[in-house]
Amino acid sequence: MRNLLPILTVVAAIFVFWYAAAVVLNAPWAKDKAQRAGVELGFSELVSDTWSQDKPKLPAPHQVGAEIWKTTGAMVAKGRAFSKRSLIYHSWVTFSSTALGFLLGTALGIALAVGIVYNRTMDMSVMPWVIASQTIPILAIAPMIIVVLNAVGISGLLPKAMISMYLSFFPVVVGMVKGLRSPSGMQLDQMRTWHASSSQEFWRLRLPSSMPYLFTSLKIAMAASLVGAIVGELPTGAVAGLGARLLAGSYYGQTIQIWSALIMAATLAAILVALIGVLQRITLKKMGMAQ
């Protein structure tokens, strides 16, 4: 419980803030009703005002989440789970690039970190560029992938795929470089006098050297893949996926659309992060590391 209690100190404190800052945002527009409906708006009437808008500047917390169990409690309790109205629905759209995204950004880390560390020439010339292809920003980059995948005729779940990889093996590389390159020159030199091959060397000190970082690495690479994979979906005009749901909701100036989206953006990322969590915890106690 003590442990809790700075966490909802801090949960606690956001919300009040947010309510706040829904008054402050939503007043102008609920004082211009009044004042053309010839009505003076007390302190109790224009915060109530401000707190239920249609389409408010900033929506109140109770109103995100009136839409958040709308698109997706109340739908599941209909058996409407995987209807295109349906939060649920947009997140696994959103996830499924995510995951494949994130596969190949781990796949093309690794491979890039083990040819770093094993080979001279790649370390000097291979990492420059990998930390030089961060600077380009993503949403200038990310319709010219789609451009280009579509003139090859590749559309679909890959080229948004393609964008999360981008993103999501960077952190991979970079924590993979550092893990492989930990074990100590003690160590290294114990395993010269056994005699033991380049091949023993990686799979018996350098890899197992290597999981807390590459967890770690894991953690910041599937966050920054969901974020390539909503950013993904914005310039293919996709009618699915949570990217979708955003864009819409700018269309039509749905900011509860808009703020539910994000806080479920925000969800899925949370508990992607808490199983990779699980599995890191998982995996160290099996090989015996400190957590």
Second form
Amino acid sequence: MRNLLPILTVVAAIFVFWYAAAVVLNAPWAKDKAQRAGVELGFSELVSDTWSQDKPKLPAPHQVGAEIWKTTGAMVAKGRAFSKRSLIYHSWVTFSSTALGFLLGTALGIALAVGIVYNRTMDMSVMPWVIASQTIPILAIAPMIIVVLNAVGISGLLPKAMISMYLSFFPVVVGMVKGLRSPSGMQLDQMRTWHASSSQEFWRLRLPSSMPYLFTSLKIAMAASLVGAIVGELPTGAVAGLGARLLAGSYYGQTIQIWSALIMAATLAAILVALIGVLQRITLKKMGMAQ
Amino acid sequence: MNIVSAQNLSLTFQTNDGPVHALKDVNLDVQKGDFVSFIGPSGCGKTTFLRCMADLEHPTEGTISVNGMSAEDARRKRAYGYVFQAAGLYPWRTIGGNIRLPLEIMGYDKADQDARVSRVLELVDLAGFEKKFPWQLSGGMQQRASIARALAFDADILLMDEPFGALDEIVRDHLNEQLLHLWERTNKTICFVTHSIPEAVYLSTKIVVMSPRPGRISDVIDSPLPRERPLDIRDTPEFLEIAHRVRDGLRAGHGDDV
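How about the form predicted together with the partner chain, since we already have the form predicted alone?
After this comes the whole thing, all chains and molecules, with the earlier chain placed first.
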């Protein structure tokens, strides 16, 4: 708990900065309103107005907090946790395509890495394409993927998951290639002296050696997956998901809604990455590698 | 019977700076039950020669036979156990699990594996450490575990590449003594690469002195010392005489470039 104080200090600093920024950014509108009403605003009135506007340029933290509570906790209390107005529902929608995309991306990433490590042709040819794939702006390719998949009759969760997969397989490929190649020449020679088969070498040496690399990659892949899922909800006219909430918020100038969806997305990412961290600690401990 | 037999063995590495003659016209026979040490300065090809026996390097000229067959066949038949400079234990396996690793690969059944693991742990004086992880052991203990791993399966030959090179002298003396006991009890043929003259003389029945550029054998000394060797044999005149001859051989091989 000795790092609690530094963390709280940083959080407090962020809040101070945020409130101050809200005053500065929302003041013109408050002054404008006051002028039209012919009222003179004192400093405290100005501040309280900038922190309580309906459509502020930058909503104050407590406004975002209240909106999040209204769309999560309060909905749960009313027994409508999964209604279309609930952020829990939208988070769930985004989470399901994130999770599916993450699983697909991890599987694809590991498969490609195994291919690259074991097959010389793939070693020479695949990596440039993998890197090129990440230089294409995801926002440009996302609608294409959805349109193409729709044309062949695939809709719903899978197209969004494909976009998540597209972003998340990359860190897994890079990490796993490095991980599977991490055994030293001596360890590989040792396997040769025992006349071990390639599959024995893979399961008993290369795969266990790659575990620390895998988990690091998975954390990055999970975050990328979430970005992919949200991006996948933006251009498609999706009606559900955090991405759809962001888009709807920006159509109607509902800045508070946008910010609460953003905070929700950040929280979701933090939880998912932390879950991988827990999984990593359990696995490495079981393998005797956590000292 | 010749366990290892090399005839006119040469190995040339092609590098950017031109060919490097790691081994040149090496001829050597190792008899069953021998303890052979290979000694020489870096670059004399002693490790390369050991790796040729293990089929980890492929000679460019000449032939080498191990256990009466080609080195490759010997490797496929798992005719030897190889101990590397570093213990190379898998950090995610316990000591027992590490020793079991080659047994799993070679398809020994479960009960046999257990019996062998406890037998070799006993042999290297590590009984009771089966459930420990490598990082819980000292460097010397780890190296003993790696020797146990090479002893666990039925190989008559033990190839050791400077196994004690990274350990301090006190631990090294102790392990040398243990290794001699082990050799006596298991009746294996051991090929042992080392930098240390006392180590080579103390352990071996046959000392092969090698010299660099190109890597070749400059002297083969059959040790007159008895097989039973307490540590203080190193103070006897016979021991010192052999050590002297090894040193002469090393000096002669070096020529003027030292």
